[in-house]
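Take a look at this single chain, the form predicted alone, given in structure tokens.
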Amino acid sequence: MPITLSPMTPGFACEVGDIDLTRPLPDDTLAEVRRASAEFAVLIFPSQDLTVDQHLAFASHFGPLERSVATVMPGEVLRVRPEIADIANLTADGKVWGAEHRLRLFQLGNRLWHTDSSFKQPTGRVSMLYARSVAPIGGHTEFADLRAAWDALDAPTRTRIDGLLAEHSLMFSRKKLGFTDWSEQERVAFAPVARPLVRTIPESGRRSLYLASHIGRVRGLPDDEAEALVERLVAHATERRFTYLHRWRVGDLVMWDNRCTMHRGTPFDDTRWPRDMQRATTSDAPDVFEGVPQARPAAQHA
């Protein structure tokens, strides 16, 4: 039986029916999902009942599985497999974390507009977030369509930013929240990488902004000018006309294309309500930014 598509917003977010992700999917069904993902950058698969292995098996159809950034954070005891990014507010023994828990302070960055793994090499391609338990109030996820945002930009801004390179790092986004407690191992792992502000999505041929709270510099621009430019682009890209808010239900799996979306979590009482969300993310092709220079001039290292 073919899958059914029920758009939630025109050309951006779509609910997918008549599909059971607990079972191996035939090639024609996977092809339908890929076609849907090329049109709708956010796909919602409701009422799933997945094991971790089933979650990872589905994600693996869309590229190599990443390992969680928590694997390079000294002293962190993983609650889940290293291929899963643990977006829960739970400690390794399953208790709701305290207000000063280091991982909590780190994960507050998920409430900033961001793109998964824009700071990695290779960068993130597809993320799949699965809801095992949800908070009774809040804890939604908001998505922004960076393709539509590019389409709506004025011509002078397009000309100005096309070809500019931005530097991405987890340390940049967490610094905005006052988190600067990094080990040397983390500083090495999260060293800045250069990415274009504008890219083309191969499957659709559409141009897209490539933005994230992880951006700390734009090469060739003074820091204050770069900050103002990125803030203006993010404000434009997250206007209501470009966004979709997902209100989670247990069993929802939401898949999105990190190459042309941003997202953020909305607040909830994370020291009171348990919320178990688990994310699998796949890597883009390692040569997708081949030719982008990574070494910054010495004067910019100060």
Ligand code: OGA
Second form
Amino acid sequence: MPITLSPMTPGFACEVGDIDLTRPLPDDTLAEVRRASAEFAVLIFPSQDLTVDQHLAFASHFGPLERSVATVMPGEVLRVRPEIADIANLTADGKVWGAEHRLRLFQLGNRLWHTDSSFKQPTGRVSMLYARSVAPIGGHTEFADLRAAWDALDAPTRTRIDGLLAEHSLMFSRKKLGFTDWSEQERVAFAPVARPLVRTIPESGRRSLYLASHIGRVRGLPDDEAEALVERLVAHATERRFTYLHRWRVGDLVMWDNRCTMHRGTPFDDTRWPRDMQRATTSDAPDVFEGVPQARPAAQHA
Ligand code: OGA
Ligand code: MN
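The form predicted in complex with the named molecule, contrasted with the form predicted alone above:
Let's see the whole complex now, leading with the same chain.
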């Protein structure tokens, strides 16, 4: 039986039905998902009942599994396997965390518009976020289509930014929240990497902005000009006409293409409501940005 597609927004977010992600997928089904993902950069798979292994097995069709950034944070007790990014607001013993929890400040960064792992080498390709429990109010996730945003950009801006290189680091995004307390090991792991502001997505041939709160500098521009430029591009790319707001239900798996989207979590009372979300992210090919000159060798993330 073929999968069923039900678009939520024209050409960007789409629900996918008649697919059971607990089972190994036949090649033709996988090919249909790939085609859908080239057209719709956000795919929603409702009512899935997944084990961690099944979640990871589905993700691994879209590239090698990343290890979560928490694995390079000394002293963190991981609730989950290193291939899963723990997006929950829970302590290692499963309780809702308190206001002072270190990972809480860190996770607030997810409320800034970003794309996953633009600061890693290789960069992130797809993410799959799975809802095990959801907050009764708030805690949605918003997505922005950076291909449509590129398409709608005025010609002078396109000409100005095509070919510019931005520097991305997790330290830049977290600094915007006042988080600067990094260990030496983290500083090495999160040293800035240079990425083009505009890229082409091979499966669709579409051009896309490549933006994130992880950007802290643009090569060749003074810092204040770079900041104003990136701020203007992010404001443009996140206009309502380019976005989709996902309201989570337990069992939703949402897959997005990090190469041509941004996302952000919307606020909720994270010291009150448990919200248990787990993410698998895959890496893009290591040579995608080959030839982009780096200031220093990019840190390799296992
Ligand atoms: C993520 C993320 C936002 C959210 O999982 O990468 O940014 O709403 N999540 O939890
Ligand atoms: Mn994210």
